[in-house]
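Given as C-alpha cells, the chain that follows is alone and in the form predicted on its own.
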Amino acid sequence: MTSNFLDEAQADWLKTVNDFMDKEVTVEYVRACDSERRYPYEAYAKIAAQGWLGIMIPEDEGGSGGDIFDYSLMAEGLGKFGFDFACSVLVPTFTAMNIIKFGSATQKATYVKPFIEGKIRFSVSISEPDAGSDASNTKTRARRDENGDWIVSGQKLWCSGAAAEDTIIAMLVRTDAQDKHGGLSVLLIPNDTPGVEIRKLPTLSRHATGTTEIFLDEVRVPAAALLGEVGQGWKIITDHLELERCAVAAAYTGNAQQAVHTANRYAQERIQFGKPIYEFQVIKHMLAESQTQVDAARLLCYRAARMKAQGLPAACETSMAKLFGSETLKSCALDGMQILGGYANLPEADMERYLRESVQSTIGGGTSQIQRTVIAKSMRLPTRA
C-alpha cells in the first residue's frame, strides 16, 4: 500500500528489497538465526554483495550517493521478517555515516572501503548501567597518556552487534569530567582490542545480533582513533540518533506489515464454526485496525526521511516516526498473536518473534517516552519578550 506515495524508481527499489527478502535471505533463515542465536553472517555477506552497506555513502567515497529516504526503503524491506535481522545491517551503516560526517582522512581510507564490501562491521556503544535515556550521564572515562594514546576504563551496555566478528566500536566516552556534554568525545574501537571484554545478553529479543555489555579495563587505543574533534561527541551521537530513529522506524513498519499480513492469511484460512474467522466481524475490524496503524506508520516515516533528504529540521517528525512505527508493530504483533491463537506460540509461525523485539522497539533508541517529550518540546508556545 504505497504506490501512491513513491515514484516509480522507489517503489521498485522497495520491491526489490522485500524479493530479496523473500528468495535470498527467507523467513525460515531468520527464524532459524533467532532460534540459535546466530548472528546472520551468511545473509549480511550478501547484502554487501549487493552494494546496499554503501547506500548512502557519496560516490567519491566509494558507495552508491543515496538519500536518506533511499536508506529508509531498504530499512523497511529488511525488516520485514523481524527488526532483528534489519538491525544487523542498520547499526553498521548508520554507524558508518559518522565516519563519513566526522572522520578523518585517514578514518575514511581505513574503514569505508572494507566497509562496503563488507569485510568489517561497525557498532555504536552508548548506554551505560547509570546511563540509557540520559546518554549524557556517561561515566566511561578516556583519557591521554604521555604518547598522545587514549586509556580508556568502564563499562557500557545494551550495544547491539558489538560481539560480530571484525567489528568496530564506536563508543561515547568521557572526556572532560567537569562538562555534562561538551566533554563527551567518541572513540573508534575494534572489538579485539586488548583490554575488552565483550558479553552477549541472553535478552528477549536482538537473539541474532546481540545485545552485549561491555567492560574496559585501562584499554590503549591510539591517538587516531579519536571520531571528530574531543568534545564534539554529543553533536555525534545526537547527529547518530535521528538517523537511527528514522531508520529504525521503517524497519518496524516492514514488521509490522508482516505481522498484518501474517494474521490475515491464517484468519483466512483458518476454519472455525464452518467458515474462516475473517468472516467474523470481530477479526475483520482488528485486521482493518492494524492495516491503517501501518499505513498511518509508513507514511510518518516517509515524511520524515523526505524532511531529512531535504536537508530540513526534523527532530519532531523523527521521533513521531520513530514512536508510532514502534508502538505499531507492538499493537500489530499483539492482534497477531490473538488471531493465531495457540499456533502463535510456535516458533515456526513467526509471531512471537514479531511481539518479542516489538517489546524491544519501543526501548531501544529512545524510549517511547522519550521519543514524546521530544515531540511536547516542539509544540511549546514562543516564549514572549
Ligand SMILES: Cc1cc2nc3c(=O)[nH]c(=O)nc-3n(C[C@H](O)[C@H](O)[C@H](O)COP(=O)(O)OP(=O)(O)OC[C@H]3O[C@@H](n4cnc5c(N)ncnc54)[C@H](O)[C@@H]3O)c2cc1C
Contents of the next structure:
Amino acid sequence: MTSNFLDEAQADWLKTVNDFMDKEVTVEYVRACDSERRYPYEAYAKIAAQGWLGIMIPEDEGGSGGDIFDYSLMAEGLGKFGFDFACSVLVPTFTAMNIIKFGSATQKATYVKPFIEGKIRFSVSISEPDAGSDASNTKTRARRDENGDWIVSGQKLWCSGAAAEDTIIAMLVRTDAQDKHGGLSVLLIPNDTPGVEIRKLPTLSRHATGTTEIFLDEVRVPAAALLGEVGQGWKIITDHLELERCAVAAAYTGNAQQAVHTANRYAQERIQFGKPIYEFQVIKHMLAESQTQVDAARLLCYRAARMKAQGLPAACETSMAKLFGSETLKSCALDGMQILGGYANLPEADMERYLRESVQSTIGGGTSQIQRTVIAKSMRLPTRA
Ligand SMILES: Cc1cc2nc3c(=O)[nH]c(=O)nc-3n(C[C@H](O)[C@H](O)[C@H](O)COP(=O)(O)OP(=O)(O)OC[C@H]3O[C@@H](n4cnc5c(N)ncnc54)[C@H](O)[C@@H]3O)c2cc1C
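Switch from the form predicted on its own to the form predicted together with this ligand and print that structure.
Full complex below, order starting with the chain above.
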C-alpha cells in the first residue's frame, strides 16, 4: 500500500528500516527497555553504526546526505515498536540539525562527527514549570560574567533524554528580561556540567528515553556554548519544532500501523463463540476504521515532508500531520486495547505501551490544541476589532 506513494528507492529504504527493527532491534528489546526504564544504548549504537544519524546532514559536514523525506521514512520505521524508542533516536537529530544550521565552526568540529558516530547525543530543553504551550515564557536566566562565560540559573522541566550518558542539552534560556521572544537564546550544556542537577521523572510514558527536570543554580557555561547569536533562541527553536513535528508524526504513523497489525493478528487468532473474533462485524469495522486513519495519517506525513524537502513553507501541513498522527495513534491503540480484550493489559501484548505513549503524543511537541491553533492561523480567519 505504502509503495503506491513512494518511488522504488523510497519504498526500499522504508523496508530496510522496518527489517532492521525486526531483526536488529526487535519488539522484545523495546518492551524490555520500557519495563526496566532503561535507555536503549545498544540499539542507538547499532543505528549509529548504520550511518543513519547522519541522514539530512550534508555529506561535506560528514553526514550521509538525504532529505527530510528520507529522514521521515526512517522515523516511520523506527516508530514501529513504540514512539518512545523512536524518540531516543530522533530527539538528538533535532539539535544536530540546529548545529548544522546555526553552529559555529568550533561547535560543528566538536559535535557533529561524535554525534554521527553515536559517541554523544543531544536533548532539547524548552519546557519549564511556567512555560509549556506558552514556550517563550522561559524564566531560566543566563547572564554573562566579566570573562564572557554564561551563568545560568533556573528550572527546566520534561527534558527527555537529558539523563542519558554523554548528552549535550540544547537549553532555551532567557538573556533579556524585557523582550519575550527576542530575549531568548540557546546554550549547549553537557549534562555532566558541575551544578546541573538532573532528576528523572516517573512518567506514564517515555520510560526508555526518560524524561527529567533540571535544576541550575549559578551554573557556569563557557561563552562558546551559545548556539547561533544572542537573541536567536526563538528562531532556532521554532525551526526545530517544525522538523520535530514532521519526524514525530511519521513515528506515530509507524507505531499506529503496528498497533493495527497487532490487533488484526489477534483478531484472527482469538476464538470466541466458536469463531475468530474478526468475523464479528463490530471488530472488522474497528480494524477497517483504524487502517483508514493510519493511511490518512501517513499521507499527511508524506505531504508535509515532501513540501519541506522542496523548501516550501509547511507549518500548517506539518501541524496537520502531527495532529492527525498523534490522534490516530491514540485511537488505534485504544481500539487495539478493546480488540485484545483482557490480554491487552499485559506488557507482552505491547498495546498498553502503545496506548501510554499515545497519551503523551497529543501533548509533547505542542499539544493537539496548539496544532489546531497553528492550522487555524493559516486559514486567515477574520479578526474582529
Ligand atoms: C513525556 C514527556 C516528554 C516531554 N519531552 C520534552 C522535551 O524533551 N523537551 C521539552 O522542552 N519539553 C518536553 N515535554 C513538554 C511538552 O512539550 C509540554 O508538556 C507541552 O508543550 C504542553 O505543555 P504543558 O504540559 O505545560 O501543558 P499546558 O501548556 O499547561 O496545557 C494544558 C492544557 O491546556 C491547553 N492549552 C494551553 N494553552 C492553550 C491555548 N493557547 N489554546 C488552547 N488550549 C491551550 C493544552 O492544549 C493542554 O490541553 C515533554 C512532555 C512530556 C509529558
